[in-house]
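Only one chain is given next, in structure tokens, and it is the form predicted alone.
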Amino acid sequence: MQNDKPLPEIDPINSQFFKGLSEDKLLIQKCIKCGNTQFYPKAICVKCYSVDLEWVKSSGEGKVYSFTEINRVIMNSKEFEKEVPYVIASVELKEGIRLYSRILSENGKNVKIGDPVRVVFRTVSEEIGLPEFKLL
């Protein structure tokens, strides 16, 4: 499990959403007041405010809401330096919520908006796993 890009700062509000990627399970927030469903992690509700929030399992399906194709990284990026081009979108889960991730692609021009993707789990240590998307 070698990593060498920047890692999310994970802190008490996002721990268990990164915790649960590394068990290859993709958990977003739940409101048990008033049902609403919430990315990315915070302490309330971003709907009625309330502070009962739970972790559900997402079906980890949705589709290509928009998308851009990475061709060159900057200063600070060299990290990213070898794998461009690669595709980054905004995936709408069908959930409701929408989530920024990489697609995985042979060819990122092959990426359609409104096109279906699945959740696929990249694990970068014990408690850091990463989504990514792939075609279907």
Contents of the next structure:
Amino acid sequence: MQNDKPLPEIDPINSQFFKGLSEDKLLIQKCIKCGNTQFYPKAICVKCYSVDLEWVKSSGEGKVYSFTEINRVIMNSKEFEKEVPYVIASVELKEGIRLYSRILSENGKNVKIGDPVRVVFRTVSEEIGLPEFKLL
Amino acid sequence: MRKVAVSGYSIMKPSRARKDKGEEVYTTEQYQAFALNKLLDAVGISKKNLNSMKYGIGLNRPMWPHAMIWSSEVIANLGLSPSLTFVSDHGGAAAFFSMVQGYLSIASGKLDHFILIGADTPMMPAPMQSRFRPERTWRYEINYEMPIGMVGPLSEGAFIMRRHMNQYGTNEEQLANIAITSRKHAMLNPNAYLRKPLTIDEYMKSPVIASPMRVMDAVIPINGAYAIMLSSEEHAKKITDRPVYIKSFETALNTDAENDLRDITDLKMGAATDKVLEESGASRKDVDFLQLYDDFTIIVLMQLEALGFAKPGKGGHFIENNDISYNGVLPVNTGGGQLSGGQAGTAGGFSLFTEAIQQLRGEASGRQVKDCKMGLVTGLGGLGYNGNLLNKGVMALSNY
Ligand SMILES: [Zn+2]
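Given the form predicted alone above, produce the structure of the same protein in the form predicted together with its partner chain.
First the chain shown before, then all remaining chains and molecules of the complex.
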């Protein structure tokens, strides 16, 4: 549990994304009409404006588009201070979207742009999981 | 459309609310009142006269007191009866979009004047709006950034900075150059907050908060306020003999909207800049200075590229080879910007406009750009998810 850390605010748009993660699935939004994939979850397809979106399971594979190592916690829960320094990356998935995620710490220090990564899942509650990535 | 000019301005002294250092401790509401009062003094208009004019009031949405400040509440506090009010929610670009809204109201002939009051007090304690941060922030931050331990704009900016360094070889020395030049300018500006010299050594030793972002790559928060009065040309000439004209402007919001794989190092402001210059009857050679929105050093560098003053990816190279001091070939952020001047919350962008106005009125004393006639001011706000800046604008101001 991460009681002292902020949790996403579950709503009709994002509930399946976070629920999927709690069940070890990385679900991303795909437009049934035009095939566009998008992140973060939205109410419509930003490309063709269709509201017919489905959740498809991502391969969970991608590469590091950019990253940062957090050394000081500001504007967030002080609970994270116990974990500094930690690495957060913008991960580009094979499905053509990017999402921000923690890079697991065992080898996170050596991360470089372009490094291949694969998703792992951290379950926070029955309704909420968070994606994390590890370097391959 | 009528021509619109800046007829007056005021700047409040910046503060970090350090009572022990003799600094002022005012709330946003006090700053709004004092900045307006100072402006009215400067333009020689009494409050009674003001309320007989056709005018509007434009405000930024301040971070303090972590609650809604309604425009009608502010005018009630100030005892004003304008014809129109608005609050800009464009974050760092609030000043820019306020200038735009004021311009449109006057150019259309509907109003004769617009008073823009930019005030914010991020250093002022106030009740917390959420458990972990003073304010309830963007939805994407709450849902997709805070739960994984991101630290707000600094970490979003760090992604951009890392990517630019990786993609183009931009280095710390080049970014330090921007921070150091800003400090040199701040030392010549009595309205800037940080006025002690900054050396490359101090920059390199400044803590890395979210790598590669150092403390010295980011703004310093201050409490502060600014007021700008816009008027139709005819009215401005009655108020001042030094009107500063809004020649042209372009805005660009959520560029590359449909592309989830957008290049976050590209601000995409080139077409807007071309149009602004064309409408101003000017070329890049005619631009006497740039006041570039500077939340981070890398964003200044990227704007040199995006506005077409440096080639894509060559911003660092440009800074190495061209003096961006007030007396250099292309003066940038001549008042110290927000990096050294200080960022008054969501009103921070106002300092770039007041600096441009002071330059074009010939009131920039020790940092005056010689014989300057026109310059560009940018506004940027809202870092966005997997993006750079959502709200963007380029404006040409001139004294002719
Ligand atoms: Zn679609």
